[in-house]
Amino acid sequence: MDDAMNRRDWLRKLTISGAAAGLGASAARVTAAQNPGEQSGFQSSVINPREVQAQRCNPSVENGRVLQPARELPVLHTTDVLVVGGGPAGVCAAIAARRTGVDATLVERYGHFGGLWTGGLVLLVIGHIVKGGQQVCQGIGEEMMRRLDGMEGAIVDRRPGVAPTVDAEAVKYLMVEMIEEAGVKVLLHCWGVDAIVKGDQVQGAVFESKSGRQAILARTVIDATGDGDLFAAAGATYERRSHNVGLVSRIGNLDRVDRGRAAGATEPRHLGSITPVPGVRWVNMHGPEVDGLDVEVLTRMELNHRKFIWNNVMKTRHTPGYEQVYLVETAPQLGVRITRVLRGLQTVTLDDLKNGTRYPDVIGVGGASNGEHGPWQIPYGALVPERTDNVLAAGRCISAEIRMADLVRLIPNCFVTGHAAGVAAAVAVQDGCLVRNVEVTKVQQVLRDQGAYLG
C-alpha cells in the first residue's frame, strides 16, 4: 500500500477478510461432517487413540510439601558445545562455535532468535562506538550489521559514528538465515530449567517444552540466557540485583500527523525514535527498579506496563492532529535488563575502563553508549565461573561490577563476549580441556581470524 494503514482500517479489513474466510470454513466443516468423503481444506490424523502420557513421574503431597520423585530423562541429542538462548550473545556463540569447527546447539525458549533485540524490541544499537567514532564491536556481530545494511528495510542510520536502528522480523529472518548458513542444529520452544552436573563439571542441560522434560548432554556449554539460568542451577557463584524492568512498544502513522492542528497543542510525550518501518516509531520505557526474578513481580510488571502502554496511546489519539496515530504492538518480551550476573575468575570494572587497563587474556573490546569515553577490554576470566566447571557465560551475565551494567548488557557487547565464548568453547573441545584451562592466545587468533577486534 502506499498510505499508511490505521489501526480501525486494518481492523475492519481484517474482520471482513476473517469473517468470509470462517463462513467458507464453516459451511465446509458442516459439508464434511455431512458428507466424510469431501475434504474441508484441513488435514488431521489420530496419532495415537488411548495414549497415555509416558514417563510420567507425578510430585505427591507429603505432610503439606510437595515432593518430585527421581526419573530418568530421555537425552534428546549430544552435541560439543550447547548455548543456551538464542539473544545477540547467544547466535553469535553458536555460529562462532559452528565455524571454529565443532558441532554446535542452539537452545531458545521463544520462537525466534534475537532475545531482548528483536522480541523485547530493542532496536536502537548502541555501545559499539568509542571517542573519536572508532567502532571496537566487531566480527559476527558486526558481520550482521553490514548483512542487514544489504537488506531492504532492514536498517537505518547505518553509518560511521552513528547509533543505527533495526527491524525487529528482519534481524529474526538474518538470525536464521546466518544460522543455517553455519550448519547449527536448532531447538526452539524450550526453556532451560537445570543444568546436568558431575562433581563440579556441568555435562548438559535439562529443557522443558510441549515434548516434556528432556536432556541435552554436551562437552562445554554457553549460558547465554541473560538471567544466568544455567550457571546458576549448576551451583556457581553469582550476584543477584534489582534494576528497571520496562516494556517497549511500537506506535504509527506518526507520518500522518496534521501539523496544522497539532501547532497549538502540547505535543505529546512518549512518542519514541524512528524505525525503518515509515511512520513507526519505537517507544522505550525505563519502568521501576524491581528484582526480575520474581514470578510475581513479573506478572504485575507486565499488566502494569500494558494498561500504561494502552492508555498514554489514547491520550496521544485524543490530541489535535495526532488522531490517526495508534498502537502497533507492544513488545512479547518484558524487558528485564539485570538479575544475576556471574562471579567469574575476573570482573569487569568502571576503574579499568578509566584506566584503560588492558588483559593479557582480553577476548574483546567494549564501546560507550554514545561515544563519550574510550574503549575498555573484556578479559576471558569474566565469562569463567569461580569454581564450576565446563559453563561460559556470555551477555549480560558475565562477571561486571554494578556500575558497568549498563554497558555489559548493551546489544554490540553482547555479540562480542558471545563471540569469545563460542570460540572458546570449540576450543577446549578440540583441545580436550576444561573451558578454563583453554588455551587463550589460541582463542585470541581465532578472533581474530573470525573478524573480531582484540584492541
The other form holds:
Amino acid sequence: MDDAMNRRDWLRKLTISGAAAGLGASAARVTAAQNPGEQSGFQSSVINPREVQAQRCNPSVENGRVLQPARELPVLHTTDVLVVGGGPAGVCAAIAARRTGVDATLVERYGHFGGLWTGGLVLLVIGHIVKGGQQVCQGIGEEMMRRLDGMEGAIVDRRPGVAPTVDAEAVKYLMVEMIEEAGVKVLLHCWGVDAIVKGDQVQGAVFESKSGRQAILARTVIDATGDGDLFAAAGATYERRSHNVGLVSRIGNLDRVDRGRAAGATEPRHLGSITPVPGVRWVNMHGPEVDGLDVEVLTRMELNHRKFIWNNVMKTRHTPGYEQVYLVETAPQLGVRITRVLRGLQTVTLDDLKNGTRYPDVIGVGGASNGEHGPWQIPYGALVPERTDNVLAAGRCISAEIRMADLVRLIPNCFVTGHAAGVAAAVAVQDGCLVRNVEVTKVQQVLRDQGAYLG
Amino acid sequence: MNEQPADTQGEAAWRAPARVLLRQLPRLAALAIAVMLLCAAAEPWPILVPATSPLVAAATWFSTWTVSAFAVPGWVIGLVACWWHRGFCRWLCPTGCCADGASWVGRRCGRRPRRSPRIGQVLAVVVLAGAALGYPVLLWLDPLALLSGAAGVHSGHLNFSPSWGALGLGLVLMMSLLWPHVWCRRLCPLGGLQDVLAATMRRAVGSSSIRGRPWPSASPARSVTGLPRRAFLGGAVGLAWAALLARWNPQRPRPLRPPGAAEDERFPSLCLRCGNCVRACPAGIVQSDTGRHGVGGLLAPLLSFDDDYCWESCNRCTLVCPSGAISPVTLAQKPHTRIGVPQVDMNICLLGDDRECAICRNRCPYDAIRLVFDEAEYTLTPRVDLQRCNGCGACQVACPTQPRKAIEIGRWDSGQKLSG
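Can you switch from the form predicted on its own and show the form predicted together with the partner chain instead?
Whole complex next, starting from this chain.
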C-alpha cells in the first residue's frame, strides 16, 4: 500500500519535473523553428524574430497615407481551373470542370460549402421550374437535389412543380462528398482578395488566410464570389447595385404551439416556412436596400437584424400558445442579394425573357421564382467580361439587366451558370484557348453529356 | 289595311328574286367592303363602318362637341338623306342587306309583315335628345354599330367575349325572320332619323324637291303622320333618360375602361358597342362586358388583366372609336392616361410573408413600383408612385399569388386623367 502510494507520488513528481524540463528546453532553443515537441505530444514551434523581420512588409504611414511596400507572394498552388467562391455556382463549376477532365481548385472563404444556400440559410429552393411546371434546372444542380432525396431529413416538399426546402447541414455534407468524389482540390478559410493579371489576362488569384497572403496560379479563373470580387479586381467593367440585405434565422418548437390557446390571439408575424427538421422553420428577411459592399453598412445590418430577430422571437414567445418557440440560430452569413454585376459580351434582359429569345450560344435555361413565366435562355456571352480575359462570371454576378437581378440570383439559376462556367473553362484549358474564344458548340455538347438542359 | 301597299311590294319582291337581287348589288358590295374594313384592315379604318352612320355622327357631335375626320361620310349621308328619303337604306345599308335577306327567308317560310308603330323615329329622337345632354342613350341600336359589333366573332381572340358583340345583329336577323321587314321599316333608329330629316325638309322646302317615296309607305303623308307627336315623345324620353343617368350613381363596382375612355357615367351611353376596340387590342385585354356590371354596360368594352396588360407600346383601341367614348391617346400621352390604380393586399402579397418576390417592380414598364422596407414591420411593401403609374396592369398580370392577385388594378374614380 505504502509502496503503491510512493510509486504514484514518484510518478507525479517525475511528470511535473519532465514538463518543467521540456518548457525550459524549448525556452532555451530560441533558434530552432519548425521543431514539434515530439516527446510531450504538444505541437508547437517558435518563430525566429529575425526571420520574421526579413519576410515582413508592414504598411507604414507616409505623410498621412498608409502605404504597403511591394512584396513577393508565396505561390500556394498551381491549377488548370481556379474557382473562387464555394456557393451553389462555385461548387457546380468546380465539379463540372473536374468532370470535363482538367485540374480544378475550389477556394472558399468560410469553413463550409454552399454559400448563401447553407451559410445564409436560404433553404427554400425557388427558380427551378417555369410556368406549366416544367423543370429547367438539370445537370449537376439536379444531381444534388436527387442525392438530397436519398439522404435522411435532407429535403422536404420535393414534388413536381413545388419549391423544396433543404437542410443546410445536409447540403454542406453532400457538397463535400460530391467535391471529393470529383477530385477537386479544396482550400477553405481562404478569402480571394485580388486577381493576378497580365495585360487583360487573369492568371490566378491572391488569397488571404491564416497562412497569410498567398497566390494560386491558374490557366482559367471562375469568379463565383457572388460579389464579383475577382473580375472587379481584374479590371472588368461592372455595375454596382444596391439590394435588400437581410439576415435569415431559424426558429424551433413550432410543432409545440398550443393551437387552442393561440386561437384567440393574432398570429405572430415572421414565422417563416417549414424545414426538414420537425418543428423548425426558417425565417427569411428582406432588410433595407443598401450597398452590400460597404463594410460599415454590412456591420450595421448585421447588428440591427440580430437585434430585431431576438426581439421578434421574444414577442412571439409572449403570444398565447407560442411560449415554447425559441431562436435556433441566426445565419452565419448575412443575406446580401446583389452587389456587383458584370458587363458581359451579352446581357440577359427582361425583354428577352418576355420574347423567349433563343441564343445560338445558349449554355443554360433559367426558371421563374414563383412559376409565373416561361423559361429564359442564358447565353455564354453573359458569363464573359467585355474585355478582361481568362475569367468567367458564375452565379448572381453574371451580366444581367437590373430587372433580371431577382431571377439571376436564384439558387437553381446559379447551379446552371456555375455548371456552364465550369465546363467552358475546362474546354478552354483543354483547347488551349482564351475563354472568349472557346468553341461554344463543344461546351454545349459537354453540358448536354453532363445532363444539362439547354432548351 | 294600312300595311297593304307594303305587303304588295313585299309580294313583288318575293315573286321576282332575280330583280331584287340585282337591286341588292350595291348593298352587297357595301356589305363586302364593310366586312373587309372590319376584319382585315388596320386601324383606324374599322372606324369607317360605324362612323358612316349619320346618327352616330350627329350624336357624337352633340354629346362630345368634337368632329372626327372619319365622321365626314356620316355627315354627307345625313345631308343626302334630307333630299333623298331613305336612299341610304335602299342602296347602301349593309345591315339592311342582311336584314332583308333574313326577311326574304322569313317570307319564304310563310311569315307575313305585321303592323308595328314607327318606333325608329322615336328612337332617333331619343338618341339625339339624350346626346344633347351628353348621354346618347340607345345609340348602340344604330344598324352600322350592330354590324360592326358582330364582326367581333372574327377577332381571333378565342375567348367568349367578342362573340357577344354579335348579339345585336343576331336579334335583328331573328326579328326579320319572324316579322319580315319590321326592323328596317319600323324599328331602325337610323331609318327613323332619315324619316325625320326628310319629313322636316318636306315641310321646309315642299315635298316636290324631295326625292324618293317615303319608304315603305306609298303615301307620302303616311310616314310623317304623327311625327311631331313622336318627336315630342322621343325628345322627352331622351332628355329624361339622360338626366336620370347624370344623377344616378350606382354603387356597384365599375369596370376598368380602355385608356382615354370617357368618364364612366357617360361611357355606357357613348359607347356604340361596335366592338372596334375589342378587335383592335393585340393583347386581348379589351373585352365586351357580358353583363357582370349591370345591364346598362352590357357589351361595352372593359379591361381584363387576366392574361395580359395594356402594352406601353400600343394605343390602337383609342384610334378606332367612332363615337368619342374612347378619345384618341397618343403613345406620348399614354403614360399619363390613367386606366386605374393598383391596390396591394399585404395579406396575400408574398412579401408580407417574408417571401422572395419582386416581380411587380421588375415588370412595371413605367418604373412606378418601389419595394420599400418598413422598419416597423421589418419587411418590404410595394409602394406605387401614382405620378408614374397609369394602371396598365403589368403588375397584376405578373403577380404570382393564386387565386386572387395581391396587386390588382382598381377604379380611379376621383377623375379620369392625370394632368400632363
